[in-house]
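Here you get one chain, nothing else, as structure tokens; it is the form predicted alone.
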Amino acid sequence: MSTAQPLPRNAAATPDVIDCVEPATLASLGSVPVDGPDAVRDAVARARVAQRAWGASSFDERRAVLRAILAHVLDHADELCELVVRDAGKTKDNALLGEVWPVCEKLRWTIANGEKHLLPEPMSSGLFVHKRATVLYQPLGVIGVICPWNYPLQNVLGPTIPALFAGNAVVVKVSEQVAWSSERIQRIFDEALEAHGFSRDTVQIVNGYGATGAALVRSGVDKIVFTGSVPNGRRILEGSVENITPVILELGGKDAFIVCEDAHVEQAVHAALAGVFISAGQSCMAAERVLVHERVYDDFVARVTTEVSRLRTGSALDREVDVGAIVSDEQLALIEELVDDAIAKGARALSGGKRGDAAGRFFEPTVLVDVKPGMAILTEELFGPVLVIRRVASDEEAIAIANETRFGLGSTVMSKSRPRARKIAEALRVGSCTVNDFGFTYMAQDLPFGGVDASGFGRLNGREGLRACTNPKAILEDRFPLHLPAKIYPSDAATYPLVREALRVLYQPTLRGRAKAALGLLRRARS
């Protein structure tokens, strides 16, 4: 779940030292230190010593682990909600839903499914059938995860779970943003790893600002896992060359949401509230940009708009509210920025439309109509609390405008027609594609997740987000001990005309071709 782009907390901070505050009241929540190069080097060291007794353990140990951390995550998910609260200004519901929950689903199915997923698999080994092909899926050794601020909670277990299954050892970089929750997200681990055996720098959560995490990506990880922002993405490829280390970029998005003449309309606004308010739109599988079809846009617009104007914002920790604060000074600006730019445009804001009056971070839950093509709230991404919505005439113009963004992350299709809505998400270039929910995608975790273009590339979730986190070792074995001699050396003057023939044989597309062919390998071996 990605960042809008890199967002320093406080420019007036230490460099060694992070200034730690509530979005939803300003309040300080104190500072944490900075962890600096030496101390990232010296992090995964340690793991990579660790790693040795994980990556030896079994599957039976491994969720054993994991049974641990679930239990402490349920056991205490009323504290971690309110640490999330409190770290990142969102709604209790959504730290229960768009945090505990995933990373409960995360856990139960890699549970149950983890190990089938990474058990050797025996293959074809085509011609050689003399021979047996098998993969072998071994841990990497040492993963970096860098994370975004947006799922404090989230984004660390999201990506550390199958890394630490796959039986690797993880160091984890948080954002300056959040770096207040982190020490009580470590516990969770220790506490697992410690009750069943082996050691607490199997996972380590390291903290600070851009140095180290770029540290983290030079310091001889075994692959970087990053979610956040497109520019950021770029400098973790650069740095990544260092070593050649191979990554997983989880970027931005500017996910479309279309719904067409046939939805049903009450389901299409309920999926489109959850789609632009769940995290203050924080998310990079936000519903960016709305697209209603103009037979239903009018009922649409006027159902949204009630119920976008009833919405509630303020600090969560004490009293009821339905939309959360905004993480930093700098994406608050950003979101007004973009707001303005497009009312300036002739866009209308029918609700909400500016910064709300309480005294943290908030913008007003917002609906905005009448935006066209040249807005820069149409393309760049938003990453706040605003209904996006414009009006098309067919599937077709909504399919163009949905694709003719850089990014493709997610998408949502509202149709009570399964083939029409499954046309229009095959032609969607996107990572990802729900009907008639919203982000669900991210839910089944037998789904893959990622995206395309500016989204990124790699996958988490499912068999290609475990398997990601190994060396996918190919082996070729015997299955008869013939032990005959393939003689390529000396070289003989017949072989070459005889191979000739024998490729014929093996792929002439005809059958009369490989007859012929195989009559002309006969001559050429009795000759």
Second form
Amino acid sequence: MSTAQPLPRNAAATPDVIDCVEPATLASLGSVPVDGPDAVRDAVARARVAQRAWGASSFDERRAVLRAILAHVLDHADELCELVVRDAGKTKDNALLGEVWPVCEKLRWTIANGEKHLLPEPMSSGLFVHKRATVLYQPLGVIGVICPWNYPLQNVLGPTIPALFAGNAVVVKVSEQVAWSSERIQRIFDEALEAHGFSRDTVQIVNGYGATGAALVRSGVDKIVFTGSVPNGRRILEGSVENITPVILELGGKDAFIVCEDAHVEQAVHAALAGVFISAGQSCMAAERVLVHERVYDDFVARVTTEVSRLRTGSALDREVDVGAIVSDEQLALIEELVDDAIAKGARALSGGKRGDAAGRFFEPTVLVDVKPGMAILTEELFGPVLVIRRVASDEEAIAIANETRFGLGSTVMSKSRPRARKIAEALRVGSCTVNDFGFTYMAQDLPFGGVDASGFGRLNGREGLRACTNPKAILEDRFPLHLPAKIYPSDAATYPLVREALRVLYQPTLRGRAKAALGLLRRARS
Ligand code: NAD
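With the form predicted alone done, generate the form predicted in complex with nicotinamide-adenine-dinucleotide in the same format.
Full complex below, order starting with the chain above.
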């Protein structure tokens, strides 16, 4: 079965505007004009001008801007949550916990820690003891950020905050699926920058479809941070070849969630619910394959099915719901196709298993068991509210299944034994692993975030993410001046044997060998 190919998006939209729709009610939100390639080039040119002043700013000034952004996000948290609920169909809790909170934590972390990771870093000068070695973390210039739809607020602020703090200007291309939010999000940056005397051109959001993103990739920006699907990740790489633009790719996932026989089952059930149903499963780090040891399998399945059958779907605007909407018709069709394929091949839905009845785009919270190799749901990114459970007989089998995917983003291990969980975490081919909780590696902002293999490369978050927004420039300067000319020219017949001997002095493996070589060198130097 050929599933999970990129499907056409937003078929109703014309090339010049994006028609925005609430996924939970299908109500129109109006339209947003598309920024074409010329508009993207203009935005990058303006950003380059603005970056001169921003790149020369002090860390105190940058912190002041970040504090203003944090104050804005906190003061307008309810409004921003409603924005996300309407544009992406999330629940209010998901918007607050999954968008506003990580953004606040990233701002707090960067304000508290950013400077220490970007200050000039003294390094060893190796053999050159008379020299001082330093790495300067200088801004790259203008960074282009291309976002997916699943976290309208966080996908924009997440990569922009470190890029900004490192002294860059940023041009962000948001997803056409959540373009409606972009004007409001732009205001967060505008107000903070202008309040501290910086140009609003320092951070600009552009709207459009793939062509707008492609124009940004080819616009001459100094780096691209792309978060999205694997097929479009390939297109980014192709486009980046033109100007040799460095890229960070944060792509898809097919994360395993391993429940060991010694896991605390209730804790595992609730972590799995979070892993599958936050954002209706539309998270890159969603727990897409839940692998449960046979000794706790029946208990886990019974408890999780009871919980899932109680979950309520619907629009979060007027009532309390547990699971939000699916962002687009194409995404809903993909989930349906993967679940139908699994059921046709012998899987059983213990709860849910089909589209919801409400007017908006919903898929019933689903528990799927008896899932077997050969079903596309085990290999293709699902991105839906479906708890896919497999029974395993040992940790080794769980590890082998977890690793049999082209993706390698996140993972979860549930076990009461720290050494056991650690052993499994070390054996997984992934960018991160959370033990006995779901997804907290992303919230611990000191930790790097990213994936391996088809999940992409490069890191956001932490020191690695911050420094990825810089040119780490190496400087070697005099500690004390010797003014001894290193005379390589003109060639001298004595140079080669002298250096040959010196290499032995430096690199002979034994002390005796080095001492012998030193004597030889002395003799040669005297002669
Ligand atoms: P997508 O690849 O369809 O779109 C992402 C962005 O790329 C959009 O803004 C889109 O307009 C733009 N785009 C499309 N074609 C382009 C082109 N040729 N050149 C430049 N830009 C182009 O992804 P999506 O459907 O919006 O998001 C879902 C995907 O994102 C999933 O695969 C998910 O796993 C992934 N994702 C990954 C992470 C992570 O951190 N690893 C986080 C969130 C989402």
